[in-house]
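Coming up is one lone chain in structure tokens, specifically the form predicted on its own.
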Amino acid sequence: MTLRMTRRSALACAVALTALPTAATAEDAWPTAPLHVYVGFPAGSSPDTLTRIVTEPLAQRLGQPVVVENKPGAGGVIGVQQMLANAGDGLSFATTINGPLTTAARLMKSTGYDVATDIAPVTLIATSPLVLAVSASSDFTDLESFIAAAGTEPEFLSYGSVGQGSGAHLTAELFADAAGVSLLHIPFTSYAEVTTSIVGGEIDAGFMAPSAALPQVEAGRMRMLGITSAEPFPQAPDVPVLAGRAGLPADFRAELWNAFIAPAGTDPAIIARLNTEIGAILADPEVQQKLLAIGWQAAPGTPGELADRIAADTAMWGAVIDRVAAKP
């Protein structure tokens, strides 16, 4: 009788153990439902297109649909807010440009979240530098002549951007400080207006994406004096970097970037899985070319590297914002 009970017990235990998933099986089973990736910009925008370039193959690799949710507004902040509003399900994420993670807290009364405690970095996706563009009919043929003219007197030269606190505005102020000059900021309501005003000679210069400047350069209407990345950019390989030229520091760099993020508290195994899958996607030459076509260069990394980038850029742009605010 005792032997029979032992066998039955052993059989029951075996069945029970078979029914219980191992830790590896549970991890591999994720996701069991569609993912939702929030984007703080409208459909068809550059951040949206970038997101879809990544999420389409991500859905194939994960075996579940990845739904892109466009929640535009407040420079991308609303997209992050929507992700956090759905936190806790292990299925809600976001892609975002750097602003909502680095400068928004300084430029807005409240974002509704704390990057340090509410956001879990997953991976950097891509970076995009800006070019210093001038009219092709201007006297500025190189960076040296531009900085020399800018140093004639404060605000002797003007530049345009799409508004106070925009990437182009802060980049121009970072550049001016590094060059030891003062430039006059002229805000516009669209990039098209900035471009038209540069070409028409109404303003002297502007910082813009290479993809925006290249058509004007090819048409003979605009000239690019330098690029803000640390190395030449594949989309405009002949444009020299600004770093180390005309008195600018060798480490000068100012880039826009886009990252994949999760709500804080997301299972580390999920973050690791997403990091691995997105890294593999960004290593695909076809994906890299699709990103370059819209002005982005693939730049995957670890969650820790993204956290460091957020911290460094928050400090750098925070100092620029403080200098701008202190201007008379």
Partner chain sequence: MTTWEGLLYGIGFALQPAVLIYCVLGVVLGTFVGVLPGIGAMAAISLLLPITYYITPEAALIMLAGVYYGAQYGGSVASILMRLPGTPQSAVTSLDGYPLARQGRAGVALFTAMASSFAGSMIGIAVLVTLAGWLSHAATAFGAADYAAMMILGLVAASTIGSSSPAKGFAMVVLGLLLGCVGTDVNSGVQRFTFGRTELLDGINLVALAMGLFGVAEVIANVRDPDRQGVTERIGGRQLLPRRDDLKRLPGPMLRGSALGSFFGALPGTGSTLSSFLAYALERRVSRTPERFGEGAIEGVSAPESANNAAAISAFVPTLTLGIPGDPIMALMLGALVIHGVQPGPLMLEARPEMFWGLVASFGIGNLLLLVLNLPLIGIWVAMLRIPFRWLYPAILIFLCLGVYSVRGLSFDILAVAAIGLAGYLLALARFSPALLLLGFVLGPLIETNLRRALLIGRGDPMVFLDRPIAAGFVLATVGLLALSLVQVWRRRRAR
The other form holds:
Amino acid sequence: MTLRMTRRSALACAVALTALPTAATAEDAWPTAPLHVYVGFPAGSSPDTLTRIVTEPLAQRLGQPVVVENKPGAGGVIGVQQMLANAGDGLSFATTINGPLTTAARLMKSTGYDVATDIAPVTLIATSPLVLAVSASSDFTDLESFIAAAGTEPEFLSYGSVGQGSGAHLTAELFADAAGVSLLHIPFTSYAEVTTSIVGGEIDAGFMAPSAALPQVEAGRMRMLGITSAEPFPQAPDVPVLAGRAGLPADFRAELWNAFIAPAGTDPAIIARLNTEIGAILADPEVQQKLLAIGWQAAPGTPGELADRIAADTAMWGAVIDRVAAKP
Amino acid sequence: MQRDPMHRDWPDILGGLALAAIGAAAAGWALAQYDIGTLRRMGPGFFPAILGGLLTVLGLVVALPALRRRSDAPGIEPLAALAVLAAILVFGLGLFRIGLVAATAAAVLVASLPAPRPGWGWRLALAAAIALLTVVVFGLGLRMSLPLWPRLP
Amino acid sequence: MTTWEGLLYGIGFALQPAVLIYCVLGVVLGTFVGVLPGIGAMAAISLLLPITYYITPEAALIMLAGVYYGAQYGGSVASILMRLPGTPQSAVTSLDGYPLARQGRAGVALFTAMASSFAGSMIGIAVLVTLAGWLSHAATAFGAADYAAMMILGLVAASTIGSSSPAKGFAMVVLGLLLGCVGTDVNSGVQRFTFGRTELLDGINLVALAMGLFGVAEVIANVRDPDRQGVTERIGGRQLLPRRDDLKRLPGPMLRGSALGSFFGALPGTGSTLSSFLAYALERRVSRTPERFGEGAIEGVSAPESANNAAAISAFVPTLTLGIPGDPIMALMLGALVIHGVQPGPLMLEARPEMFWGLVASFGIGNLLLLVLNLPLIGIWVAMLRIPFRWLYPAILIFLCLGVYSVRGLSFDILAVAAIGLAGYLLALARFSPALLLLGFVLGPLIETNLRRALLIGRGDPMVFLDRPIAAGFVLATVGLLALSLVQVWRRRRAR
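For comparison with the form predicted on its own, please write out the form predicted together with its partner chain.
First the chain shown before, then all remaining chains and molecules of the complex.
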């Protein structure tokens, strides 16, 4: 009897062994409890809305609720920190914009984490280019006239950004360096202020999300001179790309992006599952449309591609930060 | 003029001197650590240095005349202050370690220590009632994402 | 569409049952959530945001607007009854509202706050409808130099509030300005006074500061106060309603407060806070008996409440006419519209008139609902004061901690409340005004960034503050006001 039992268990074991390596069992078992997705921005903000557009179908696909935890602060760094602080449970993830993964380590005294060793990339979610916007009542009708005016003397033209080290600031410095001009940086705290200041004629230009500029453009108060993506952006298809024009290099490209990340050490099977599910969600035209409405273009990819993007952008923005720091 | 040192205007003297000290420390720190910049491009130290200096002057303006003035000493409640502040710390430190229910109950017990009524019965009942109320209002009502119970290892 | 046609159309739109129900929901929820210490419109709106995905954009905006001004009213209830202001605006209301409550006249204070809120909203709506175009022009005409000069004038004008001596008042303003420096400097990216804490990079949490300075300090002072141990007999039914001489005092503060609020509210960023403080300061200045302020003057409740509600309405001017949100709450509401594919902006009035006029009409209907809802609630709120304080204060502490936590979900902020509470208690013992500290704290970063921005834009020339007519006007007014105070001090010295 003992022998028969053993034989039966051995059989069961063999069956289990053949099933396990396909990872189907592991996927079926996970997740067993609600997921927590940390967002370093307040509820209702653009990164938060993007996250909710993705996590709502994700919850249906995983069969478990996905709780969005808003931990705003420090340009999104606090959201990543909070994910890492709860890393032990295997159910804590985060979405974040590029800053906390690329420039934060350079701009802050200490972020409390090392992107290379503490973060496991899952997938890129979406990208957003910036447009170079000027007042409609200004003389700049195209990129060439803007750069010509900017070249008359250093800091002849000014631009607004949402703070030292922000995407808008670094993009403008990258642009100015590529175009061989020097612009005066005026830091603001929000795009609303930058827009008001451009429309009011106080400053000359600003890099901003197409969705921030479009309402003003439609009302005839602003003009968009160019866009920083490699291809025209669907939300503003008429705006020409900056790359290759007015002396700018042909590979000029600067985009904000938003990614889904996990703590380092997360089971690779879980990361693969999340990557597949989010990829499928982002392939849905309805989801793409929702993202586009808030200024994001879906851009899913593999974890490896995200890791490459992080490395490339860290190097690119790092060089810009060096140049800005070297300025008097 | 009253010469008794105990009847000086201690609130203004100590308050003014404390503010002057804070101002001087802030200004000193700003001057030492942060760039002052120029009028065109003010550095991060410009504002705190000026404000710190201003606070030092204002603190002295409050404190010095008070040396020649008398005033009633305010009634200090050290026990109440200690219990209330300790309760907040217990709650803040406990929330994510022992959960909302236990942290609330513990904080209520600590806070109620200086209340002028003896006995533990009403204190325990109050702790239970407030813990229940907190769960209902913030957990069920406002759906705040908080751990209710201690996290299992 | 003319203004009248628009309004009639809007009223018809807002009274549709499918729209009205969300207006009621927003107002009721806003009031109850706002009463919780530290939980303001922001937290309440975030809570309701998911619902807005499933309803029409018009209903969504009307509901969120209802939460916005409902929470504002709820917040004044908490600051009048318990001295628990979650915003600088309600801190001003508590300056005289709380003393009134302690004198057994909580009902009168609540009635005054409610009537003044209603008056402020109605005047705000009238201004929004008639002057929206002009106000939106003013919002873009204001440059960095103008903002900096205006806010400095505001600080100087308000710095005598609630303080026994001018030096103590100024010292609190400056301490607030200094605390406002904590965090990442916008211009240079340098982290100031953060001592390596990531939680301090965005500055000290305003709600933690308000709750520590007011709520915690007040709880400590009252734990063992024998007056607060038993049932308070002084609160009777007759004292719930204002007397005739109370009512006679109200129209002036309401009108002046609403005028200030309507103007400043339309300027992105500062409006509501600045107008509350200025309205209070103005009433004290025009009053024949300024010494009553701070001791329970109902003008001191009426003026700031009118001002901040008028400002809450005119804050929609830049949001709706320019598509530029004036504060984070407005940005949240714009986000709710964008999700529905509605692009708020200069063209919205033409493209979606039902949205604009429906919203304007719902402001009126919502505020009327708020009045109807809250008049009967006065009795219930006042009855809360009958609860012995020893049962009440532990709950107040827990609730205010969670209110502070709700802002950004960090337990660091709860620990900060303890530290700020200790400082607040010591300041109260030495009779310094925490309201002025809050004013300095809120305006400080705005003054600093605008001042530095103005000098950058002017390429370092300080004449930018005199070349622009708006800025020059504010600078002259500030100098005049300072001269006036010095003359007053000098006259008082000579008279002695």
